[in-house]
Amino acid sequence: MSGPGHDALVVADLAVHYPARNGPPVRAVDGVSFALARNETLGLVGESGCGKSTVARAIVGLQPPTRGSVKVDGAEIVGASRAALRAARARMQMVFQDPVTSLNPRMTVGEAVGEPLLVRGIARGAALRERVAGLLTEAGLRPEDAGRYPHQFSGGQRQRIVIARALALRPALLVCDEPVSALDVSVRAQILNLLVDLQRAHGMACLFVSHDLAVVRHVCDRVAVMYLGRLAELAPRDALYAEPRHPYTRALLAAVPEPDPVVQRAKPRVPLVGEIPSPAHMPSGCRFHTRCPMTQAICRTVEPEWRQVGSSLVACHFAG
C-alpha cells in the first residue's frame, strides 16, 4: 500500500452496518481497508450489492459509517464537526451513476458548476463567469453552455457537466460510483478517457467504483475485490488481470465476455455454487466458501487473514 505521507486517501477497518427491526444488523461493510495515493486510480469491483457503492458514500460523509476511520488529505472524517467536515468536503468530490438526478432541473449549467465555488467564496460576478467558462471547456464543453438547463443535454454531456462541477474545487480525491453505466455505450469511451485526463492533469486521488472490469481495467492503476462486505484481492492492474490469486477474482474475471470468440472458448471456467449469503446471516469462516470450489475444512472455520502473495494482498487460505 501507499506510504505515510503520500496518501490522498487512508480507509482503516471501515464498517457500516444497518440496524433491522427483527434479527441481526445487516453488515453491507465489515471492515475494509486500503490507502490510496496521490495522482493514483483505484478500482473497487464485485458483484451488486457487495458494499462498493456503501464504501464509497461513507468515505464522502454520505453515510456514517459503524466504525473504523476514513482520512482524506489527512483529515479524519469519521466522528470530524459540522465544521470540519465542511472543510474537509473542499478537498474530495463524488460524482454519482445519474448525472441527471445529479443535476438540479431549475439550475442552468453555470449556475451548477459555479455553484461550489459561490458558496465557497472563492469566486463571484465576472470572476465566476470566467471560472465556469474554463471548467466547462476543461470537460470538453462550450463556455456558450453555460446559459442553458440540464434538459437540453444528453446523458454524456450532462455527466461531463457533473464532473466540471466536481472539478471547481480542486479536489484532492475524486469518487467516481459507476460514472458510466448509465450512458450508452457509444459515449462511455469518451467519458472514460476524459476521466483519465483529468486526473492525470491536476494529481488527483480517483477511487473508481464499478462492477464492470473491462472499464477498470482501462483507467485504473490498482484493482481491490470485494466480496460480501469485505476486501477479497487487492493487487496491481496488470497482475489482477494476467495472475489473479483469489478463487472470488477467478470467477469474476472469467465471467467477463471476450469479443473474439476463440478465446472465448479457451477461457478457464470457474464454477460457483449456489447464491450469494446474505449480509444479515454471514458464514462463518471464509465468506466465501459456500461458493468456492477451492473449499476445505479451514474455510468454513476460520476467517483467512490478509497475506502477500507475489504482487497481490489476498485473503484466502489456499491462494498461490
Second form
Amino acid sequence: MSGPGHDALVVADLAVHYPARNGPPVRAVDGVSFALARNETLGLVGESGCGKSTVARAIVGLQPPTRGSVKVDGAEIVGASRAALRAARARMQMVFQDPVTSLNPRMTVGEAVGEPLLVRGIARGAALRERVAGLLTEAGLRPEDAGRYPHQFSGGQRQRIVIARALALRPALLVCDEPVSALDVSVRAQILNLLVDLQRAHGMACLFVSHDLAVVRHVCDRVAVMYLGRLAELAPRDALYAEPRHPYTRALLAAVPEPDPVVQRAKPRVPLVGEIPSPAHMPSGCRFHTRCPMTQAICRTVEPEWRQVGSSLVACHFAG
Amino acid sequence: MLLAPAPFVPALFAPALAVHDLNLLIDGAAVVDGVDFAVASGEVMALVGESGCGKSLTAHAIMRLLPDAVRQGRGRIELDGENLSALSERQMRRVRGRRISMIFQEPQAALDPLSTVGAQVAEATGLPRSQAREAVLRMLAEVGISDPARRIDQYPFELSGGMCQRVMIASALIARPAVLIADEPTTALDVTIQAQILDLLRRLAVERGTAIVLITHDMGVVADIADRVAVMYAGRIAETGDTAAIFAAPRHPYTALLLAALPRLTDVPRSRLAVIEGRVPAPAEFPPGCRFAGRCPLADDHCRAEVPPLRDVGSGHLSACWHSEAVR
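I've shown you the form predicted on its own. Could you give me the structure of the form predicted together with its partner chain?
The next block holds the full complex; its first chain is the one shown before.
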C-alpha cells in the first residue's frame, strides 16, 4: 500500500473561488479531494464550466487555489516558494487542448523538446541532441523533425511534439487537459494509441481531463465525474460505466451519442431538464437537484455526504 | 427510418432539395468535386467527414453564401424542383430564411447581440410586430424554450448556449422553410444539451416535415438522428446510403477505418484503435485517381490512376471504391 507521501498526486479539499465585483464569489472549484497512485490514470469528466480545467491548472500551479492542498510526488504545491515550485514542476507536466498555442512558433521542434533539459542543466550539445532524437522517436516523430518549425506540422503531429516535450523530464505526473478534443477522429486515434503506449512504457501517473466519456473510458483506470465545482462520483472505470451510481453520471452516459445506430436508437433517454446553474448562484442542498430526475425534499436542503457504495464514492442521498 | 433510401432523384418522389454534380473551386482545385445528394421532406440527411472534406462548403453553396475565394463550377441545386443557381441575388434573398434556412455551430455568434430574441425570431416572418408576437411565442414554445413570455424580450447574452441554439432554430423554422441546413449545430454544446437539441431536430423533421441537411464530424450524432448519410473525403462523397446499412457494413475503406478509429463505450479499454496513416492531401496536390488512395490499405495502380465512381453496392447503398467488395 502506498501512503499519501508515496502517491503521485494528492488533492485535498481544493477550492478556487473567483471574487465578483458585485455579488457572491464564483465558486469554480468548491472542495475537491482525490489521490492518484503511480502508474494510474484518472479521468476527470464533466461539462463546460464544471471546474475540471481549473482543477488541472491548480494542480500544476497555474492557478492559486483559495484553499486546500495539492501534493505532487509528496511535495506541497499550494503556497510553495518559487524555488520549491520550480523543483516540483520538473515532476509534473501538462498537455493542453490546443497544440498550436502550446508551441513557440519561433523555436524549432528540437529546441522546444530540448528546452526543459537544457534549462535544468541536464543535457547539452550532442547529448541533448541525442535525448531529443529519442523523445521524438518515442512520440512517433522522426529525429530529422528536430530542425523544423511547428507550422510545418499538422495538428496531430504538433500534439506529438507537445507530448515529447512533456516527457523530457520523465515526470511523475502528466496532466492532460482535453488533449485530443481539437483533433479529427483519425488523428485522435493516433494520439490515444500513443498515450496508451506511453502509460505502459513509463508507468507515470496521468490526470486526464476531458468532456468525452468514450475517450476517458478508453485510457483511464478510474474516473471522477465533476458537477458545478464538486465531484459527484469517483469510481473504478468498469464500475462507473457498468453501474453508474450518481444520477448525473447516468444522465451523462445516456447522453453520449454512440456511433452505432442500433445501440443508439435503442438507448433509454434520460433527459436532463434545464441547464447548468451558475457557479455564482449555487443551488442549495445538492447542487444537482435543479436538474435531477429523482429529486426529493432533502436534496433541496441538505448537501449529500461523500460516501462509499460498492466500489464507488458518490455524493447522492439516494445512491445505492 | 422515415422514408425509403433515395440517393438519386426518383421520378415518383420529388425531393425537397437535390444537389447535382456540385463542383466548388479554390484556385482551380476542386475542393468539392461532383457531389450529388437529395433530401426528402421529413428526412434527416447527414454529410459527415473530417475537417477540410468539403461538407461545410457544400452547405454554404446550397445557401449561396460561399466565401469570395470559392467559385462554383459545374452543378445544380434544386429546391422543390427550382434551380437555385439560376436565381438573381435579389431572388435568392427571398429564398433564404423562408424556403431554406441555416443554423450554425456558434449560436451566440450567429445571433445579433443588439436585438431581442423576439425581434430576431420575428424578422423571418415578415409580419408586423403586433401580429408576429403571437407566432413567435408559439414558435419559442415549440422549440422547448420554457417561459417564452419572459425569454422573448431578452437578449442573447442573457441566454445559455443551448438556449441560443433553440432561438436560432426557432428563427430558422418560423417561416416554415422546406429545408433546414444545420451546420455542426451541437458541436459547441455539452452532451446533455446536445441530446436535447438532437431530439428537438428529429421531432421538428417528423412533425413539420422539414428536410434537414445535417453537417457534422461526429459519427455518434449521425447514428442518433440521420436517416441517410453521405461520408465525404477530400471533397468527394466516398459512400452514401441508409445510416443503418452504412454503420452495419461500410463499403468504403475510409468509412470502415473512421468507424474503427472511434473509442466506444462497448470496446475493450486501451485496445488498439485503427489509424489512418498520413494526412488528407492539400487541394493543390489532389491525386488524379481516388483521393484516398495515398492512405488506403487497399489501394493499387488502378485506384491511383482512375477516379472510382459512386456505384450501387446494394439497395441504394453507394460506394466510390474500386474494391468496395473487399472492404470489411
